[in-house]
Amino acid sequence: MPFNSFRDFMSRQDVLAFAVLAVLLIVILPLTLDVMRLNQAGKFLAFGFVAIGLVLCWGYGGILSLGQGVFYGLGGYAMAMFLKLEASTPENTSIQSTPGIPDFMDWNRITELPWFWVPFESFTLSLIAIVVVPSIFAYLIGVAMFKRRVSGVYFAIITQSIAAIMTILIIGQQGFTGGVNGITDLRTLLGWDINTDFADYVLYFVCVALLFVCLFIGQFILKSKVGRVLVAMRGSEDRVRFSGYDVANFKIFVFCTGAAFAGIGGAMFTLQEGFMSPSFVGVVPSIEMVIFCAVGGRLSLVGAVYGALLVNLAKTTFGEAFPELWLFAMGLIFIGVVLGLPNGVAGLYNSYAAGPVDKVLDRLFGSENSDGLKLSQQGATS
C-alpha cells in the first residue's frame, strides 16, 4: 500500500477540487442544460480524457506529445467498428451486393469482412481494444523514441508527423476505414438505440463516471513513487538517470497511460456523436488537445477537464459566429495562455484563491498541513 492514510492520497484542496467538479458535472449541468446541450457537454468531456493524460505526460513527465489525436482516434474507431458491424446485419444491408458488411466496404467492391475487423464483432474484445490498441501503439512509439533518448522538440515533431501519417493512411484506405467520411450511421449499442434523448443522458453520466475513474487513476500515479520520479525527471532527467532509475521505462509507462485515457475518450465521443472520422486524428486536433491542457493547467488534473470544457465552449460559441476566424482565435488563446497564464486556470486558482479557501477550510474542519497544495504550488513555479 503506497499511502499510509487518505491524506497522503488526496489533500483537502484535492478533495475540494474533485467535489466541486463532481457537483458541476453531476448536478448543475444536467439540471440547467437541455438534452442537446448536455450531449454537447458530454462530447466536450470526451476531450477531457486526453487532457488528463497530457497532464501526466507533459505537465509532470515533460513529454510534449503533438499526436494524442492518434490515440483518441484509435479508441474512437475501435468503438465505431463494433457499432458499424452491429448496424450492418444481413437484414439491414440486404440491398448491398454483399450483405452483412459495412456499406462503405460494399461501395468499394470489398466482398468479405477484412480479418482485422473480425474481432470487433465481439463487444468484449472491442472494449479491450479501446484501451489496449492505443496503449500498444504508444508502447511501440515509446520504445523506439525513449530508449534512444529522443525527447523535447524532436519527440513533439515526430508525434506530429505520426498524426499526419495516420490521417493520410485512414483517408487512403477508404474501403477499410470509410475514408474521409469516417465510419457513420451508428445506431445501436447491443440493440439499445443510442440516438434517443434518454441515451444522451445515460451516455453523459457514463462519460462523467469514466472521467472520474481516470482522474483517480491519475491522482494515484502522481501521489505514488512514479509521480515523484516524473517530477524529478522534468527537473533534471540526467540526475534521475544517474540515481539508478530507468528514465525510458517511466516515460513509456506514463505515455501509454495517456494513450489509454485518450482511447477511452475517443470511444465515448463516438458513442455520443454517432460517428468517427479522421478529422479527429490529425495534426490540428492534436494541437487543440494540447491547448485544452494548457488552458486548464498542465499541472492540474482537474484543471485539464475545465480546460477542455472552456476551450470547446469558446470554440462552439465563437465558431458559430465567426467560423473562418476560429483557428486564429485558437492560436491567440494558446499564445495568451503561454505568455500570461503559464499554469492555466489552475495557476490562477493557486495564486489568488487557494490561500483564502484554505483558511476557510481551517475554520470549518481544523488546521491541517496541506502538503498536496504546497507541492502543486512548488511544481507550478519550478
The other form holds:
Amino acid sequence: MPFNSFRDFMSRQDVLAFAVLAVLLIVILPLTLDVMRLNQAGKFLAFGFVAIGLVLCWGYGGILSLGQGVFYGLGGYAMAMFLKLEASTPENTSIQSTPGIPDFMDWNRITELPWFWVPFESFTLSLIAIVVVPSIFAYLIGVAMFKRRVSGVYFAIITQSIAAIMTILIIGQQGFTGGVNGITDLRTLLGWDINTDFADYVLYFVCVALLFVCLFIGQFILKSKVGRVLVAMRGSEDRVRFSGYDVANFKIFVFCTGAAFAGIGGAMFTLQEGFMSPSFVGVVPSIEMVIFCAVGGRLSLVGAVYGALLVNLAKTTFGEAFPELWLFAMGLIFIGVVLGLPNGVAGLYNSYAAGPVDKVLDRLFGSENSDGLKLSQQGATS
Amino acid sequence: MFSDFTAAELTAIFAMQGFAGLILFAVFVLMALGLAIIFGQMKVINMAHGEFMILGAYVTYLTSNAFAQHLPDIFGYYFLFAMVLAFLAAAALGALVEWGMIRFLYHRPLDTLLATWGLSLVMQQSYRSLFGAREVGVVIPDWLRGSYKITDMVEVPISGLFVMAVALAATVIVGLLMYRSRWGKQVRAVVQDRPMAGAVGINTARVDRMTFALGCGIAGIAGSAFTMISSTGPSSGQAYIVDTFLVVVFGGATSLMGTVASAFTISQSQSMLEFFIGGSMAKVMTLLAVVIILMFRPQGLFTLKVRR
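What would the structure be for the form predicted in complex with its partner chain, given that what you showed me was the form predicted alone?
After this comes the whole thing, all chains and molecules, with the earlier chain placed first.
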C-alpha cells in the first residue's frame, strides 16, 4: 500500500470537496432539474472527464495538450461505431443496396464493412477500445515527443495539428466515418433504447459513477509517488532527470491517463447525446476543453469538474439568450482567467474559503494537524 | 497516379499546381514571418495572429470602399494605401495588446497561448458584429486583373504575381530590419541572451513591444494581400492558423531562412498533392508528414543556438 493512512490519500479538505461534489451530482441536480436539463448536465460532465485528465497532464505534468479532442473523439467514435452497427441490422437497413452496413456507407457506395469497423460488432471489444485506443494513440505521440524532449509550446502546437488532421480526415473520409454529420441515428445499446427519459436518468448516473472512478484514480495518482515526481518535474525537469528518474516515462504515463479519461468522456457523451460528430474533435473544441480545466483550476481535480459544468452552463444559457455575445464572453473568460485567476475557481476557494472551512472542520472534528501528525508518526514507527 | 497523364499534361499540371503553390507560399510567408519573429524572440505563441491578418483584410476592404466613393480617380492605386493602413492598424493594435496583456505573461508561455486564443475569439466576434457574418470581397483594380498566358495550358493570374511580390518585398524588408538595422541588432541580442542584452543597456521591454507590433503589422499586410486571392469572413483567419504554426515550428522558429524554406516545402507539397488526391487528403498528408518529421527533428529544419 503506497499510503500510510487514509489521510495521506485524501486530506480532510479533499474528502469534503469530493463529498460536496457527490451530493451536488447525485442528489441536488437530479432532484432539481427536469430530465432534459439533467441529460444536458450529463453531457457537460462528459467534458469533465477531459478536464480531469487535463489537470493531471497540464496542471501537474506541465504538458499542455491542445489535442484532447482527438482522444475524446476516439472514445466517442468507438462507442458510436458500436451503436451504429447495432442500429444497422440487415432488417433495419433492408432498403439499402447493401443491407447490414451503416447508412452513410451505403450512400457513399461502400459495399463491405471496412476492416476497422469489424471489431466494433462486439460490445466487449468496443468497451476496451474506448479506453485502449486513445491510450495507445497517446502512447505513440508521447513516446515520439517526450523521449525527444519536445515540450511546452512545441508539444501544444503539434497536438493541435494532430487535432486538425483528425478533423480533416474524418470529414474527408465520409464513407468510413460519416463525414461532417458524424455518426447519427443511434438507437439502442444491447437492445436497450437509449433515447427514453429513463435511459437518460440511468446514463446520467452511470456517467457520475464513472466520473468518480476517474476522480479517485486521479487522486490516487497525484498522492502517490508519481504525483510527487510530476510536481518535481514541473518545478525543474532537469533536476528530476539528474536524480535518476526517466522524465519521459512519467509524462507518457500521465498523458495516456488523460487520454483514457477523455476517451471515457467521449463515450459517455455519445451515449447521452445520441450521436458523435467531428465538431467535438477539432482545434476549437480541444482548446475549449483546456478552458474548462483552467476555469475550474488547473491544480484541482474536483475543480475541473466544476469548470466543465460552469463554462458549459454559461455557454448554453448565455448562448441561448445572446448568441452573438457568447464568443465575446468566452474570449473574455479566457483572458480573465489566465490574467487574473491562474488557478481558477479552486484557487479562489483556496485563498478565501479554505481557511474558514478548516476552522469549522476543526471545531467539528478536532484539529487535523495534530491528528495528521500523530498518524504520520504512527506510520513512521510501525 | 501519374500513368493517366501524358508527359506534356504532367508538366503543365506541375507548372500550374506549382504556381498555385507559390501563391500559397506567399501567403504562408507573410503570415509566418510575423509569427516567427514574435515566437522566435519572445517565445510567445500568438493565437490571434490570424485575426490580425483579417484586420488587415477588413482595413483593405474599407479603404477600397472609401476610395471608390471619394477618390474614384486614383482607385487603381488604393491598394498601396490600403497596405500601409493595414500595417499601421494591425501594428497599433498589436502594441496595445502587448501592453495590456502579453507583457504580464512572459514567464508563462503556455498561458499566452490561451489568452491570445481568447483575444482571437473576441476579435472574431467584433468583426462579425461590425461587418456581418457574410464574407466580403474587395474590387480588384484593373491592372491586377486577368492572367498572363505562358503556354497554351499554363496561365498565371496577375493578382497572384502581385501577392508574391508583396511577400518578397516583406521578406526582404524584414531581413534588412533584422540583420542590417540597429533595432534588428537589439532584437537578435535579446533573442540570444535576454539578461545580458538588458545589462548592456538595451531596453528589452521596448524591443519586445516593437517586435510584437511589427509581427502583427506584417500579419496586417498579409491580410491585405489575402483580399487579392480570396474573400474575407470573420473566421477566415482561423483556417490558416494551424498551417502557419506548423510552418514556423517546422522552420526552426528562430531563423528567417528556415521559415521561408518550410513555407515553401509545405505549400508546394500541399499544392502538388492537391491535384492528385484531393484537397483534404493533400492537407492531411502534408500536415502528417510535417508532424512526423518534427517528431524526429523537434528543433525544426534550421536552428539557431540560443542560450535559454
